[in-house]
Structure formats: structure tokens, C-alpha cells
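The chain below stands alone, shown as C-alpha cells; this is the form predicted on its own.
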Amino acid sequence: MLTRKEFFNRAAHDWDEKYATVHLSTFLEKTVPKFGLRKGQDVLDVGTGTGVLIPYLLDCVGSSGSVTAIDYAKKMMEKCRLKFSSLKNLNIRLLNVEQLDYPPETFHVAICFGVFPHIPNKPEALLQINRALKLGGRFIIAHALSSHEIEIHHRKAPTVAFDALPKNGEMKNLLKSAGFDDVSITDQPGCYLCISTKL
């Protein structure tokens, strides 16, 4: 069986053709404003893949803010760089979220869009994200599917067949253990949105 990294590297070549749909664009136009981003903020896009979220984030933070997009799949990063590397306030890096090397309190907001179920060591990833966020910074987990719909979708591929979002109670406990509070979770058909704040 492929590792997750191998799976996403292989999937990179036609990822946008499969998933960068009008439906997804409509979802992001409706959902990204709920992230509460402001001009001038520095945002960490965790597991950016081919960068589908990047234009929406840059639009929110403006020229005075920045977006740092990371992913551990080299082929995904290559696709992302082809599309966006000319943008001045965007930093694209090949990096594993469980091994973040940014100084403490670097970012105002961190976002995991469509990636959190695939992170093997979620407690460590959350600790690293919390460390890199400023006090009062927001951490957002978002999907264009409900948690149940994600489980069904992932069953199609053996490598990610058991990658799922934690149940609501478990998610809140994970976040609180990593230093997050004010956790709100929306889980409904076509949308999962979890927003929390660094204490």
C-alpha cells in the first residue's frame, strides 16, 4: 500500500482537474469569510496541496498581510509553485506540519483545509500550530464535506480509507489539550467548520 505522502504525490498531476470545481469555488466564496481574516494578518495554510485556498486567503489579508503555504508532498508543492510563486506576499514551503520550524507567535491564523484527517500525529501537529500562533490567534479546520461525507469519500482509496475527523467531543479535547479554547464546530452536509482560539 502507498504511504500517504506517495498517495498525494501521485494524485498531484490531476488534482485540480478533479477537485478545483465550480462547486468548491462556491463553497470557498461562502465559507472563507467565516474565517474572520483581516487585512495585514499573517496566515499559515497547512497542507495547501496545489494551493486552492491561496487566492481567497490573499484577498482577505491584502498586500499588507502574508500567506505561508506548506505541504509535505513535493509534487503538490511543484503544482502550487507553478501557479502562485510570482506573488510577493506568499511563501510556499515543503514542510511537515508536525515539524514546524517557525518561531513562536509568528502567525495570526492557521488553517487546515481538507487535510486534518490525513495528519498521523494530530496532537503533535496541534501543539506545533499552537506554538506558531500569536496569543489570541485562530485555528481553523474546514472541509467542503461533513465528517460523515468525508468518511465515505475516503473509503474509495485504501491509503486514506481510515482517515477521518475526530468526533466532536474528541476534537474539542484534542484542541484544548494543545492550548486552544472557544471551540465551535459546524458539521452538516457539504460543510465542516471548526474554529478555535489560542489561549
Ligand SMILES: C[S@@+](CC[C@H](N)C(=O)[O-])C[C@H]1O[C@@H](n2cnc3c(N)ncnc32)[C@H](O)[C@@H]1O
Second form
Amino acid sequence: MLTRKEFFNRAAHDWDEKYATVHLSTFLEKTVPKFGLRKGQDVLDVGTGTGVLIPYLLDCVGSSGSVTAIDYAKKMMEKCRLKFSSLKNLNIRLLNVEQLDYPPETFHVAICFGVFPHIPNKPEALLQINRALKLGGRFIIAHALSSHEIEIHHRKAPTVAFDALPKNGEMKNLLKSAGFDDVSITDQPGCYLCISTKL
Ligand SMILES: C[S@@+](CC[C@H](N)C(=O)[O-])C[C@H]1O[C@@H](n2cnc3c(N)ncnc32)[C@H](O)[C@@H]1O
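Provide the structure of the form predicted together with this ligand, given the form predicted on its own shown above.
All chains and molecules follow, beginning with the one already shown.
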């Protein structure tokens, strides 16, 4: 069986054809405003893939803010760079979220869009993200599916077949153990949104 990294490297070539759909654009237009981003903020896009979220984030933070987009799959990063490398306030980096090396309190907001179920060591990733966020910074986990719909979607591919979001109580405990508070979770058909704040 493929490792997750191999799986995502193989998936990169037709990722946008499969997933960067009108349906996804409609979802992002409706959902990104709920992230509460403001002009001038520095945002970390964890597991950016081909960068489907990047234009929406850049639009929110404006030219005085920045977006740092990381992913551990080289082929995803290549696709992302082809599309966006000319943009000035965007940093694209090949990096595993479990090995974040940014100085403490670098970012105002960190976002995992379509990524969190795939991270094997969630407590470690959350500690790393918490460290990289400013005090009062927000951490957002978002999906264009409910947690149940994600489980059904992942069953199609053996590598990710058991990748799931933690149940709400477990998610809250994980976030609290990593230093997050004010956790709110929306889990409904076509949308999962978990927003928390660094204490
Ligand atoms: C389902 S894709 C979502 C990509 C993009 N956010 C989107 O919505 O189109 C998950 C992405 O997370 C990346 N990823 C998974 N685990 C990661 C990790 N530990 N560190 C960095 N990136 C990771 C994968 O390489 C893949 O590009």
C-alpha cells in the first residue's frame, strides 16, 4: 500500500480537474468569510495541496498581509508553484506540519482545509501549530463535507480509508491539550468547520 505522501504525490496531477470545481468555489466563497480574516494578517495554509484556498486567503489579508502555504507532497507543491509563484505576499514551502520550524508567534491564523484527518500524529501537529500562532491567534479546520461524508469519501482509497476527524468531544480535548480554547464545531452536510483560539 502507498504511504500517504506517495498517495498525495500521485494524486497531484489531476487534483484540480477533480476537486477545483464550481461547487468548491461556491463553498469557499460562502465559508472563507467565516474564518474572520482581516487585512494585514499573516496566515498559514497547512496542507495547501495545489493551493485551492490561496486566492481566497490572499484576497482577505490584502497586500499588507501574507499567506504561507505548506505541504509535504513535492508534486502538490510543484503544481501550486506553477499557479502562484509570481505572487509577492505568498510563501510556498515543502514542509511537514509535524516539523513546523517557524519562530513562535509568527502567524495570526492557521488553517487546515481538507487535511486534518490525514495527519497521523495529531497531538504533535497541534502543538506545532499552536507554537507558531500568535497569542489570541485562530486555528481553523475546514472541510466541504461533514465528518460522516468525509469517512464515506475516504473509503474509496485504501491509503486514506481510515482517515477521519476525531469526534467532537475528542477534538475539543485534543485542542485543549495543545493550548487552544473557545472551540466551536459545526458539522453538517457539505460543511465541517472547527474554529479555536490560542490561549
Ligand atoms: C486532501 S488534500 C487537500 C489539499 C488542499 N488543502 C485542498 O483542499 O485541495 C490533503 C493535503 O495535505 C497534505 N498533507 C497531508 N499530511 C500532511 C503533513 N503532515 N504535512 C503537510 N502536508 C500534509 C497532502 O500532501 C495533501 O496535499
